[in-house]
Each structure stands twice: as structure tokens, then as C-alpha cells.
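Quick heads-up: it's one chain on its own, the form predicted on its own, in C-alpha cells.
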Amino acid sequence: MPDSSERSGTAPAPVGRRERKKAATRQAIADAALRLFLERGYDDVGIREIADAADVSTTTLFKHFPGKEALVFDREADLEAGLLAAVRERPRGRSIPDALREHALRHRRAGAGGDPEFAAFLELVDSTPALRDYHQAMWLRHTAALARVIAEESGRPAGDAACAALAHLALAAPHAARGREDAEEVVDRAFDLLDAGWRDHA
């Protein structure tokens, strides 16, 4: 996924040894405890084996990541910058909540059959409650970021009451499907009643 300073057309600060290390070390821990969540199950597998996989110490790892769950939603920021750039960079004549649905579509569709890995790994989610719990929990905390961004582009006042309204509800939207047969259905309807009340309160 591209960057920010690629997006603008910067180029990107350089980075230096010890900062390519700690990145490498962060990832290094990451792909280890997803591959033995995905063999074994994320709740038969412990914080020592995941950092013996990883060929650091337990210190080391909690140096990375808070906690188990963390470990899982290593990429959140990455997921934040596209949730953010799917509004900035949305095609003229296209509104908020509309590109919204369609970030949240593709979003579903890679893990649909786009792509096998997304796809395993979101069946870890779906399958571990305390995975459900702390998604849903860490999606919602993009709340701030998104309603900032939905009114600067849309020139509302920062703190926007209808901002905030749109960007939590946009972000709720998806969970509504979650364990549907027609979840893609279910999203867009949930977007389609989002779109006609952003477009009427304009």
C-alpha cells in the first residue's frame, strides 16, 4: 500500500539502520504469531512460542505490541491511511458516504476470494471472539480520524456534529453483515441509507 509522501508525490524520508531493524524485528514477530494462530488456533497458542518462533524474547516482543491481540492487527495504520485516502481520493462528482461503500466493498471482496491469505486471516477474526471484540473496538477508534477528514472535505467546521455522525456510522456499517449470507447486500443498503441522509443534510 502506498504512503503518504508517495501519494503526494515527496519523496520519503530516508530511514536509517536502527529504525529498518526495529521494523524488521516488528515484522518478523507478526508473521510468526499469525502462521501459528493459523495452524493451531489463535487461543492454543502462547506469548513464549510466538517470541521463541520469532527468535527474540518476550520483552523484545512486548516492546512491539501491547498485548496477544495486537499481535494479530499489526498493519491497523496502513488500514487507517486507506480508510482516510479512499475519501481524499475519491473521483469528482462522487460523495463521501459512496466512496466509503466502495473502500468497505473491496475491503470484503479481497477477503471473499481475492485473496487466500486475507481471506484465512479474516476467518481467524470471525472465529475467535476475543478477536471480534478487539477489531471492532480498534476499527471504531478511527472514528476521530476519518470525521476530521470528512469535514475537511466536505468544509464543515472541524468537530462537525454531522461528521462525526457520518464516520462512526460508516465504520459500524460493515459489522452489520458480519456472519450474513448476504452481507454484501447488507452493506450497501446500510451505505444507501447513509448516502440519501448525508445528501439531504447538506
Contents of the next structure:
2 protein chains.
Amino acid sequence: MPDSSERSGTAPAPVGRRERKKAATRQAIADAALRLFLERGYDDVGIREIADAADVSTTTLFKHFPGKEALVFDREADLEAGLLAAVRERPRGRSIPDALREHALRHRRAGAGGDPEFAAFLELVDSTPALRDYHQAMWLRHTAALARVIAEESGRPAGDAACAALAHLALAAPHAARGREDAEEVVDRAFDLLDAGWRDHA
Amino acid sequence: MPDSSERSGTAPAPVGRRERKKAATRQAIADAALRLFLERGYDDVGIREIADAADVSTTTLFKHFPGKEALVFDREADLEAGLLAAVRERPRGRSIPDALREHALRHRRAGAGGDPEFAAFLELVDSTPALRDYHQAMWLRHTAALARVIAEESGRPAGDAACAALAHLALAAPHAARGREDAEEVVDRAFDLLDAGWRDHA
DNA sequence: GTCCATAAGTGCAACAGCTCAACTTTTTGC
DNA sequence: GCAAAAAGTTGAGCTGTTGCACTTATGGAC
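Give me the form predicted in complex with another copy of the chain now, not the form predicted on its own.
And the full complex, kicking off with our chain again.
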């Protein structure tokens, strides 16, 4: 996520000097990585070069990020928070699948409408197979959390199978658009399916 | 896929000596790899060792398979054929989502009911993160083909967005069960959603 | 049957991502 | 102030993967 400086949705508010320094190092690495990737492409930038640019050792780099792909998707936690909030704080009367649909489409449109930095970021992810795959797997990692919230919001028991199913499918849906011209319509149809199906809950 | 010898659903029937030899080499590599993986685990077997066991060079190995994970999922093409057939040759009156549901469940049950070799194979995939991810991404690669068949079978125009959406979600559904006790029920609920939603087609 | 373009296979060196172990430097809580 | 813990460093090394230059076998044209 391109968020080089402060403007953050859910700033973790680092307190001690130690944690502040750690956060700064992490940020320096992520910034250097994103800058280089945007300049020259993901595959043409090596880990050692990123570490150099951020003035740390490769070992340090890997203490902050579990792998090369993760350098691009910094602040994954914020994404999960936004996702859960989209369901919890949906307008009264709106169905859960519809709330998820809107959240997905908002994300997608953030590139086209305005922020060119974010648009470039999306383009980078979309044009790099390794990043596309990672991105997809990343969202799926939030399935359990989303399922829990859906269960709460729909008054079903925690761990309910139908909630788990909906959570998983809703997270998979945005990627149905992969490489299609009519991307937005495909996403819409996917959520149509889920919305109609969900309304039919036993 | 554990299919060491002949018994093959869709044997490509190699003709010339050249192609036969090529197929034999490929099979030798896949066999050696699967054997070693089952014996000692995916991560504890190196590429060089597999190549040695199959008596080829690593270069040759990578001419036959695009990466380490692909060694496990030999004959991916057969899987796609089975998938498409499940939709095309479904019993009259059965909905497309239901046909896909049954296909998914049949696959899942093949491990539990009988063939211990296949059960061990599933266990290997399931317990190795790299293989789980690859497996999931692999199925998704068949989205376009499945979408085409769904369009044909439902009398919609090729390239229809709703068909693409259903195809993608149906392929994602089996993985909703990941790491859950009630795996089969989750898959069932996922297909319930899709079936109900699909019946509501505009 | 001979000959040649082509494809399969080889050996080796190298790169890139990632990890490990031993060690130095802060920083923090007491 | 001081000891313990955490951040960072260094450097070597493993593993998957690729490129390159080369040999061998095959299939088809003549």
C-alpha cells in the first residue's frame, strides 16, 4: 500500500523510542521497495538492492517482512480492519453480501478515480503474476475473521458453516474479474449470486 | 496425481518413439518425486535429489515441469477434462451448480473411501502450505474453460459475465473448507449459496 | 539408405530468495 | 548504573531456477 508517511487509517501509535525506530526501519524498507518496484518493475529489483537502498542488511529486511511479495502489501492489517468495518457499519437495511460488494467495488474504483500513485500501484500488482497470486492468497487469509463477523451480524452461532462459506466466496469474488474487459460487471454478477443465495438462507 | 503406470483416464497415446521416450522420462521424474515426497515430506527433498533419482539432470527436469510444485500435480490436464465433463454430462434435470457440487464432493471423498495411496497424496498436499497454495491457484486456472462450458450448457452468450462469476466461485468453493473440522458441510453450504443464487438468474 | 534440421538431454556456473549462527549495539525496566 | 532483551549486522550457505554451450538421438526429405 502506498502510504509513505503519516496519513493512516489506523495508525498503531508507536510509543517507546524502540518501537518508533523499529517502525521507521520497516517503513524505510517498504518505501524503498515500492519506489524501486514502480521505477523498474518487480522482477528487475533484487532483495539485496532494496536492502541497500534502505540501508539495512538483507537479514534485517527479512526480520520485518516474511518475503519479497510482502514488501508490496505493507499494512495488511489495515485492510482487514476496513473489510470488517464495511460489514459491521453497513447502512441499516443493507444485506451483508451487498455491503461486501460495495466494499470491493470501492476498492477497485479508487484506482481509476484520482490518486495516480495508487493507480500505478494497482497496475504493478496486476501486471506481476507473483503479486497477483500473493494478493489473492492474502485476502483469503482473512476468511476466518470475516466469517466471525458475519456470524455476529446475522445472529448465527459462531463457527457456522454457512457464514464460513459466504466469507470465503465473498473474498474470492473480486478475483473473478482477472484479466477480463468487463471486470466490474463480473464482480457485480458474482455478488448477485451471493446476495440471492444468502437471502435464501434456511 | 498418483498414477505411476498405465491406468489413465485420458491417455494421450504417444505415437513416435521420440514422444514415447519423452513421456517416459516425464513419468520417471514425476514418479521419483512423488515417492520421495511421500517418504520424507515435500520440504525435505531437493530438486537435485529428485533429478538424481530419476537419472536426469536438473535442467532436463525443468524442461518437463515448470517448478517444484508442478511435480506433484502431474496430469493437470486430466483434471480439467473431468471437471468439464462433470458439467456437460450431468444427469438431466440437475442444475449446473449441483453438478459442480457433486464433482467437488466426489473428489474429496475419494481419499477417505478406499485408495490409501490417494489418501496419502491428499494428506501431503494438505499439510504443505506451498502445495495448498499451488493447488488452489491451479484450479482457478481453469476458470475460463469452465465459464465457456457453463455458457454453452445454459444457453447464454459465450463470455457472459454471470457465467464467468459462477465458474470462478465454484472453483473457489472447495477451498472454503480449509482447516475446518466440518469441511464437507462448508462445501455444501457454499454450493447451496451458488445454487440458490444461480436459480435467480435474470 | 543418407543427411540434416530439430528436439531431448547434459554439465556447469551463476543468480535470487531466504535462513542460520555468532556477534555487536541499543534500549528498557529495575 | 546494570543486566536482560531486542534490533541489527555480517557473512556464509542452502535451494529453486535459469542460461549457455554442447552432445546425442530422432524423424522426415531426398
